[in-house]
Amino acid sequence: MKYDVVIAGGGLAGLMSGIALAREGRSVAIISFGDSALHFSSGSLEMWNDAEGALNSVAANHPYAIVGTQHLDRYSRITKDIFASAGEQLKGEYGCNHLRISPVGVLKPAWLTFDDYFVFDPKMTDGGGVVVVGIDGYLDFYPDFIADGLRRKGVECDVASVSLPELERLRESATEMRSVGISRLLKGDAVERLAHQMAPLVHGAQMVIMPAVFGLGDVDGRQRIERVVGCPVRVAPTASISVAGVRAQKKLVEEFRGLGGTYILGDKVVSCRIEDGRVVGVRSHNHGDVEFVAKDFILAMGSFFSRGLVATPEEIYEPTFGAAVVCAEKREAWCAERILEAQPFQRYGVRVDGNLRVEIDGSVVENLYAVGSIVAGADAVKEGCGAGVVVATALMAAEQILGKELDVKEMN
């Protein structure tokens, strides 16, 4: 099978090359093994904690050094357009962090938003007040965390419970009490059922804030929640697989499909071929001896949680490609000893060049790039930059691909 360019990887930082080649008229395939960590979204993408620092504190081998900050910007937008097109909203823009709200109530840097979620608003404490809903007997959503959280930021806050008969079966098995199986009920009658239980508990609130449990059923529940209640709802992070983060992913994986790109789910590269310096072909587990042949490759497989990058007791190593790792040789010196020191082996991950370009045996592939979190050198939990680094090291690789920028459309 012959493509311009194949991509291992189908969660959201091949995707995002995958639909920006696609967009310019690339044959695409992606190659996805399963779920992807937008499964476990926040409902928000962090591009880095403190943005208004203008990223000065940005190390010299971080992923942002490569790209290059002056792009952030131009990328942010780019990123918005892809989502939009893709039917989902985002909120936000580089440079200016807002604060969104954690499922345990802590208040977060965010810098990109999905348009249902909360974010906080300094004007929230001039009064009105908030009422945070739970589901009874849904244990991922924390409505006095969430409520404490707002508290100490000066809004007046409450908390109230609603129940549905439709999630009575739910209950039965807390595997099934969960925030998509939620949402699979929350469609029709169900959705009218619960916004006028909810009307008489949030009477005179500014904003009603309830579990992300909307999208999956009726794509416009939480719309008709706020008809019904007379004031904004909106959503805040569950515990558990995230609604937002499994639609988005289809609707991006829709996307890219409507593009002509190929998205073939449930397999994963296991081999490569190289020649003279090039990646010749891709295998993968189900297609056998079938070669995945392209000019192209993208190295997408995200870092240890998606086994991108494989550690054992001597060794810590990329299976795919055989990519050289920046880590420490000493298994000693992978962890730090207090567990809320930063952790060095966050910033492990597989050695590029200046253009993305992936360093194999002591040489540069020519072809073979490598996105998202697989990239060495940033960490993702200290510096808040998990999601930035996806897309911006994404969108670059598709520009050196393509050999050009990217085009930036202008969003009312």
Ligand SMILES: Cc1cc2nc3c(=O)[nH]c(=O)nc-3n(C[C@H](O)[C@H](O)[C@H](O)COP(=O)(O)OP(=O)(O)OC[C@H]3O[C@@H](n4cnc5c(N)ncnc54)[C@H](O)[C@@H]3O)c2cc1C
Second form
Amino acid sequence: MKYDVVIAGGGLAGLMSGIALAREGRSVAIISFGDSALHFSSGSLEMWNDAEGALNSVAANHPYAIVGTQHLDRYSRITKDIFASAGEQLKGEYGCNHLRISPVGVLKPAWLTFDDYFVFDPKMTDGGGVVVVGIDGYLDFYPDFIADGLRRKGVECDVASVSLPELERLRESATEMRSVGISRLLKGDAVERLAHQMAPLVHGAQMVIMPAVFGLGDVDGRQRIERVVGCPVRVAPTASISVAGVRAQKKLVEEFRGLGGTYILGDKVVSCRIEDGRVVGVRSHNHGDVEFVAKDFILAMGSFFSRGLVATPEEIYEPTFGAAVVCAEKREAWCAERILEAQPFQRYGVRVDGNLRVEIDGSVVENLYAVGSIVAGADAVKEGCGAGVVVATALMAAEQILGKELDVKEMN
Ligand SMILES: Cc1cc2nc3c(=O)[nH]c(=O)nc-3n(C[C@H](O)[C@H](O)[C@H](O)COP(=O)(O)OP(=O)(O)OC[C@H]3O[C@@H](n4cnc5c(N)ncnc54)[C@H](O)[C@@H]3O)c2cc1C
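Alt. form predicted in complex with the ligand, vs. the form predicted alone above:
Let us now look at the entire complex, which starts with that chain.
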């Protein structure tokens, strides 16, 4: 099978590179094994905890320094545009973080957030209360913590709870009473009944906050509740699977396929063939001897979470291409003693050159680029730069392959 570009890994990184390349008419195949980190998304894409200022002094080996911080504003706008084309609006701008709320009520800086999610607005302290509405028996959403977090910011806040017979039935099985199960039931008449139950409980509120469980049943469930209760309804993240993340992953895959891309789910890249310093083809588990041949290849297999990187008691390595990894040799140096300290392993990943190209057996491979959370140098937890690094490296690799800058569509 022949393509212009083959991408190993179809999470946010693989999809952003794939869509950018497919938009420019390249034939692209993405081979992806399983769920991605998007399935656990907070609802926000984080770029940097301290917004623009501190970004100017990132370490020389940080992915942002390799990409060039002068490109991040442009990449932000391309990211919003790609998401919007896929049917997911993101709010926020490069360089001016807003505050999102965590499942336990902590307000945290974020750069781009799904449009239906709650973000803090200082004007909320001026008038009208906020009501956080939970669902009876649903244990992955904590209305009291969220209300406490908002009260600490000076927002008047109450909590309420709703239930429906169909949701009650989910409670019979603990594994069903999860965000995805609830989301699938929130359709048709059930949404109407939920809205009418909520209306007296939230009367006079300036805003209602609900768990992020909309999008897999009726796509307009949240808006229909809004119309009945008469004020904006926003969602806050839940502690388990992220419905918005699942929804976004699905829409980005559809967008990629709509552009002519081939997305192969449930298959795993297992090896590559290198000739004269270039990858010629890769093989996958399901396709056996059939090789995926391309001019360029992208390694987007995620970090430890997705097994793009593997740690054993002896070593940390990249299992598919055998790419060189940046990490401390001695195991004792991988982790800091105190759990809340910066953990060295967070920065471990595949070594890349100034063009994001990967090193194998001591030599840089001319046509193999690494993108996303597998790239070494960033601490997504301490720096709050998870998705920022992912989209910046993904779009830069696409530009390297295209040999030109990607266009930015001006959006309203
Ligand atoms: C649980 C979790 C939650 C996060 N939440 C946020 C958040 O809310 N906001 C934020 O900004 N950042 C967050 N991050 C940071 C996160 O790393 C990025 O936001 C981003 O989604 C990672 O994208 P990725 O494509 O690099 O990797 P992944 O999403 O991990 O995708 C890699 C994909 O490659 C596949 N794969 C692996 N090996 C192979 C192979 N050999 N062949 C084929 N496919 C393979 C995997 O199955 C997976 O689907 C989170 C990270 C984690 C782990």
